[in-house]
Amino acid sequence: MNAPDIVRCAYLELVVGDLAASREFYVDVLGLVVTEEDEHEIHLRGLEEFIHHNLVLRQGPVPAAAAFGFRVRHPRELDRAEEHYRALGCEVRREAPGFRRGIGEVLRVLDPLGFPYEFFYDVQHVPRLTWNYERYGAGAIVRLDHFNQVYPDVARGAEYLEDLGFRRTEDIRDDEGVTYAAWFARKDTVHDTALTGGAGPRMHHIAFATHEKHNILYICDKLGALRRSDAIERGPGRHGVSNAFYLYLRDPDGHRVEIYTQDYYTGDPDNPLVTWDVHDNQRRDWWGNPVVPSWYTEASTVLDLDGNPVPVREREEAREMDVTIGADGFSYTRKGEGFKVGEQL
């Protein structure tokens, strides 16, 4: 099928139990720059973004991740994801300029997986803060990199990413050909979108790419000093899959956040796919250190094109947590020397 033409993951939108709080954590403690906000919504960019959002902190009830925004080439590629999606049998809605604050017309699905995916072209720009170094602390969040969904049939949702014109760049397997997590680029990075196996549809979690890894440990710091180092769910450390420098935090409704910088170019037509064994130790941590379970476990309720949760189907197939024990169980750090065992077993 003529699948549209995505540049990028653009934008995501969270609903949030306490905006107060959400505000406090994403502006006063992680720096994101507010382009606008009432008491409702806020509409949060990184420092180097010029378009008008990168995450939308809404408001309600239950939290729960409400949209994950791509922008598309040109105008016209929102007829031919419209298209895509029709002849997939998909839910699709389009909706007139306005209805995302700063974004034009804007073409909504819920995608095959039970995502609800936004696509669009007319944006708002607004300043790009790049040189304003006054802006800037020591912990500077200069753009969005990635979502990273959890998905029960890894393949499976694998071919539907590599059919709308995803590149797979990096996946972790078994020696009995299972999919463990697979991870997905347009722009020229590692990765615009990951899927993770689990139980799912659900957000694993949204990352920020920061310069330097001396941003992320000022984080750290900084959240030590404030006295919720319990935000911290795992990090800081340098992943083996993308290479990235990474942090996991969990904000105020528990939605998991990375923070991450110096992942690697992939944007050659050709470029290799790396492919992790689910037993090797650094895959997940180049350090060998172990994950913490709640990371594999735990992650954000999704909702449908009306605002309502969508069913959760557990994994049939192994799961990784399982056959690993995270990265400090029956994983190895030499193949053939033996199992890492440690405290986690």
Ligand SMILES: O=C1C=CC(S(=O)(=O)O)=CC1(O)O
The other form holds:
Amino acid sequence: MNAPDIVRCAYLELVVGDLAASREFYVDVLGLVVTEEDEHEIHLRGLEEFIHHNLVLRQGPVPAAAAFGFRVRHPRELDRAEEHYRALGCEVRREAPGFRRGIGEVLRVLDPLGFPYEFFYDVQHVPRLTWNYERYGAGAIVRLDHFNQVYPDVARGAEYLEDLGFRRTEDIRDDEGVTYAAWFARKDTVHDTALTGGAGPRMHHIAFATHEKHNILYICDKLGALRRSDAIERGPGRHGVSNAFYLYLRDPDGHRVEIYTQDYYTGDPDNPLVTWDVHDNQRRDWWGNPVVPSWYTEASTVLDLDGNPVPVREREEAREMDVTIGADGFSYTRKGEGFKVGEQL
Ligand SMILES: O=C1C=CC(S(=O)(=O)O)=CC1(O)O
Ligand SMILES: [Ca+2]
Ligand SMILES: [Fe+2]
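Here we have the form predicted alone; I need the corresponding form predicted in complex with the ligand.
Let us now look at the entire complex, which starts with that chain.
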């Protein structure tokens, strides 16, 4: 099927329970830039962004991820996207300009995995603050890097995303051929989205990029100084997959936010796939530090096109947390030299 020409992941809409508390987290603590705001919703972006927003926070009753927005290369790609999804039998809605602040026509779909995807081209340009160093806090979040989606059947989800034109850049598998997670790119970095095997469809995290590791360390130090270290869920650390330096935070509603820097270029057509053994204890943290259980088990509800929570299905294949016994207690540092056994916590 003719897939739409997707340029990049562009925005996420999050429903939050207390808009002021969320504003404090994303603006005062993390330093995202406010493009527009009113008493119902806030439109935020990274310092290097020129499209209207990368994140919408909307006050609502059920904390959830309401839309995953992707920019396409030309307005005609909305027609191609509509054709693609109708051929898949998906619910498709075309929304006139103005449906979303700063965005032109939007094509909305509930995709075959149950995720609310949106596609757009026309967008209001806003000031790119790249050189406005007076606006930079030490956390310095410069752009949206990726989404991460929880879905029960990663192999099935990968088939759908690859048919949508995404390039698989990395994955985690076992010797029996089970796929536990996979990463998919449209732009020239490691991913625009990823599938984490688990009960889904749910939103695992949104990731923003900084330029330097010290920006991430500053965010940790700032949260400590604010006595908000409980917002730190996992990290800081160095990923195996993607090679990025990372930190995972939980926002006031429990939505997971990754701060991410220095992954690698993947733009050549023959970019080699990197596959990790699920028992490799350095796959998710290159230093072998354990993955806290909540990172595997907790994620955000997603909404359908009418704003209702999408029902969640459990994963039927082996779960990474079980296979590695708790948080990476049954994994090896050096293959063939035996396993680290038992809980790491
Ligand atoms: O962006 C990512 C890159 C790597 C990893 S992992 O924990 O190293 O698998 C997780 C992640 O999907 O958040
Ligand atoms: Ca196919
Ligand atoms: Fe991530």
